[in-house]
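Presented as structure tokens, the chain that follows is alone, the form predicted alone.
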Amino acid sequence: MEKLIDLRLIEIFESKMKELYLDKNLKPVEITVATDEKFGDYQSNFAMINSKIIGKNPKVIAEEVINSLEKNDIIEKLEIAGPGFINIYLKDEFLGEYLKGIIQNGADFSFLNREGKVIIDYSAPNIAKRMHIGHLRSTIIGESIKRVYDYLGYDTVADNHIGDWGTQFGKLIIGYRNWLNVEAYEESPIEELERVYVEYSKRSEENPDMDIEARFELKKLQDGDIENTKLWKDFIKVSLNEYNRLYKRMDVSFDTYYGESFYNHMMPGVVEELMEKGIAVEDEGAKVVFFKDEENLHPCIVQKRDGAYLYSTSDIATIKFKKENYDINKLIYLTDERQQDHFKQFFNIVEKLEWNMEKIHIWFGIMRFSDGVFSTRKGNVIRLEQLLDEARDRAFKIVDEKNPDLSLEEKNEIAEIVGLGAIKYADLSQNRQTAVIFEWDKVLSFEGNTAPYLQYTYARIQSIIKKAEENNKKVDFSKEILFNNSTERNLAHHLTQFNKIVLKASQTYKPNIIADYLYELSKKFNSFYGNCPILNQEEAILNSRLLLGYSTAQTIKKGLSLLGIKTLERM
């Protein structure tokens, strides 16, 4: 495992200063990757920011710094540049090996606090409801923030907190009982069970007295009646196997499935405790959390007059299971930005609970059409299947196109995976904060900044190698890696950064970052090749140039696996 240069340079660093500034109150030392290759490699402002504490000018301390550095094996020339960054340039044959020993041994992230798990809550359909691409970022993101932190080591736990309790359950058992076409329920559970529901809510406007027959049959659900109990038990089974087929195809997992029914059984506990302690007190014959002004929160009802609980008492519940079942490390939640002043409220009681524990929730823009979001009265809802399906196609389309020559077996192969490439990583290239306009021709586009362009570099990099192999040129770890022009060290350079920005990804919970920083890659191999030939070289030149392409096509490779994307090894 290889150490991240940038804490390489602050040891160096670090060290020197202590030495040179023993008695002071030093700030620590910070080395950023420099934004321009005429600043170095990297630059440190740490002669400015400590200038007041060791009274020296930021120009004299850094002159002090620099000339007490003994030679290393790192550091090709350091300067000084504007009132006292500076710049720091790594030397070659360093740069060369490190890349070479980052490719093939990963990085080393032991630094990090990783003890305990990473419990990540995401996608959360509903039950009896079909997935539609109202799902898809809490989804998509969801899995790209797990497998960020998977790679960087820690201990995840995937959780599907399905939406599996509460008064739709009644309704849909009378729609079950009378209204259900068994043959069209065999052949689309999930599809049939949606029509028994609007049937429900058509026939209930013109009578109202079935709504209360809904509440009795949820009623007897909750009290365990056997019949009610084995029909909700089937539309959790259907529902789930029909998630399961499209999270398969979206190569998206999970550990747990614990939804609202799991907890149902904790949150009488949750509300006594809550009064006990004095967080909630009775309102009106409810149960309510009131806050203080500065919290700048409304109140929060924990448990209805009628007694029904709420979903902030079932998120409580979840928070008091995970901390009796689980070493936590911290929890995650996936949702949209909707939701905000409800995670606010539910982990204000958690930290009123004393429950201490890391809790982030990462919310996410709303996906919408140009004329305003999705609506199941407005008919404008795209079930997430038929939006793989439509990218599926037209990547068949294109596919058949180029490459006629290619079995329909391949083609299939590579339009499913190009297809959904390019539906994830326009999403995920986004900033998560920001709303998404749901365009066709955006979301399947294969040009420019897309998932298609990485997965093509990446098969362009394969194509090279495989004619490499041919003429008996192998990749080979055990030759040097050579810097002729600046295209080539700068391509270096960028792959060495590549852990450094997965950490950045994992601190801010953004994939696009990832995203950003694989395109950014991909045009400087691009750049790169057009300006040094591989094939056809003399040797050196071209064991080292082989060597940079093998290093791109893995980092590529490696970082679309974050953002759950495919590579192929011809398009």
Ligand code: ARG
Given for the second form:
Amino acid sequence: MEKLIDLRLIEIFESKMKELYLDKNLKPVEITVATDEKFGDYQSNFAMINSKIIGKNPKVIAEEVINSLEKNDIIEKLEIAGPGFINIYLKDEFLGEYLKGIIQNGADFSFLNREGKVIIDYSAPNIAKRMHIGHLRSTIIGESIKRVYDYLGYDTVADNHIGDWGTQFGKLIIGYRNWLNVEAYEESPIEELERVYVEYSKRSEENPDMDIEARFELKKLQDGDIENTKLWKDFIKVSLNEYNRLYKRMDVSFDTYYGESFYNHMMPGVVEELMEKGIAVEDEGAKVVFFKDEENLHPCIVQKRDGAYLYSTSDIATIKFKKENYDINKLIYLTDERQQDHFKQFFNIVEKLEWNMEKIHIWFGIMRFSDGVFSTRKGNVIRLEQLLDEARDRAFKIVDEKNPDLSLEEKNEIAEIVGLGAIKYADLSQNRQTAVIFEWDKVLSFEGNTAPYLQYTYARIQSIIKKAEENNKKVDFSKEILFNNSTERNLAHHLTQFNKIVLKASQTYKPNIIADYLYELSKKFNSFYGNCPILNQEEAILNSRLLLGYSTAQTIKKGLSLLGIKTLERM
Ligand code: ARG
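Rather than the form predicted alone that you just supplied, could I have the structure of the form predicted in complex with ligand ARG?
Time for the whole complex; same chain goes first.
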């Protein structure tokens, strides 16, 4: 596996700095990619940031370092720029060999602290409700973050903290017993549960006594009543069946499905511990955690007056469970922006309990359509499945127009992959904290920063490689990559940045960094391809350009898969 170029450069300069300025307390060397190829491949400001510490002018330091640096296989030349920047030019040969190495063997991430599990909590729909587009972002951003951490060699656990406990179950039980249409339930169970729930709400408005009855059924469930428990379990089963069908379609998977109810038995212990340690106090019969003024948080109820536990209590219990059952590296949670306070509160409580571990709440803005709509005309929130179907159908029309000769089967397959990819990419390519505005024509366009454009670039390269193979020319990694044209070198340089970009996406929890990178990559490939024909060239050039094409295709494929998006060999 290949060590990242940045790290190699840092090592070279740091050891030289230490040698020259032995007893100084130097600031670490940082390397950035040059903003313009005029300034070389990389730049560093280490001479400037260490100028005061060393007591010399940055230009003098830069000169001293450059003049005493031994020859090596990586650096072609160094230049001093402006007030003391150092411009770094890599050797062509190193760049080519490094690129081949990284494409064949991957990058070495062993410098990361990968001990313990990274547990990612995402998707988490509430039982007996169909998933709607509000669940989309949590599901696909979470899945992408999981894939990114897997890629870096972390040991991840994908946990679906389903909402399977709460006051709605008393109402559902009444609805089920009184108004269920058995046939409809068999056909489309969650839809029917939603219907009886609405029925309940309508009727209880006229008949408030029903709420008493519902609370009674809920209490029976909480106390372990056999009949109610059976119903509750059935609601969970049919809901999970439907969710899993959608997850499969979206290529999303989980390792655990511990829902809220899983932590029930731990709740009394958690509240007791909070009381014992003086973190929670009794307040009008309820148990409440109050925060200091400077913590700027609303009080958090952990147990209601009637004895019921809350969403926060179950989240505190999850941490206790994780602490006792896993060796933890960090916990990552994904929800929409409305839960920011909830996470601040319970993270704060967990810190007061001194259950120390790294925890991050990743929140995102809400997804809307360009006309501001989040629901159908009837006022129902758009269901996830409707959205996926619509994307597929629209993609089908486009594929059918572009490629009428494909078989129906192939068109269907392409439509599903392109449609899903377009939806996922439209979400993942945005800064997650902004609201996503969804415009069909834009997300399904084959041009611009979209999944279809990237998938299309990939398929185009694959077809070039196939053509070369038909002429008995296979990509040969034992031969070198030649740089005759600046677009070739430019592309190669960008390709070598991929792993660093993935690393950055993991540190910032921002998959859109990968999306931006891939879009840039496709543009660089297209400008290379526009200037440098691949086929019908003399052997050495043909192979070199095939290597660049192959590396681009593999990087697009890998990058898209980190976003949960599939590629197609032709489209
Ligand atoms: N079920 C919750 C909802 O739909 C999301 C759960 C997020 N995870 C957590 N550990 N609180 O709002």
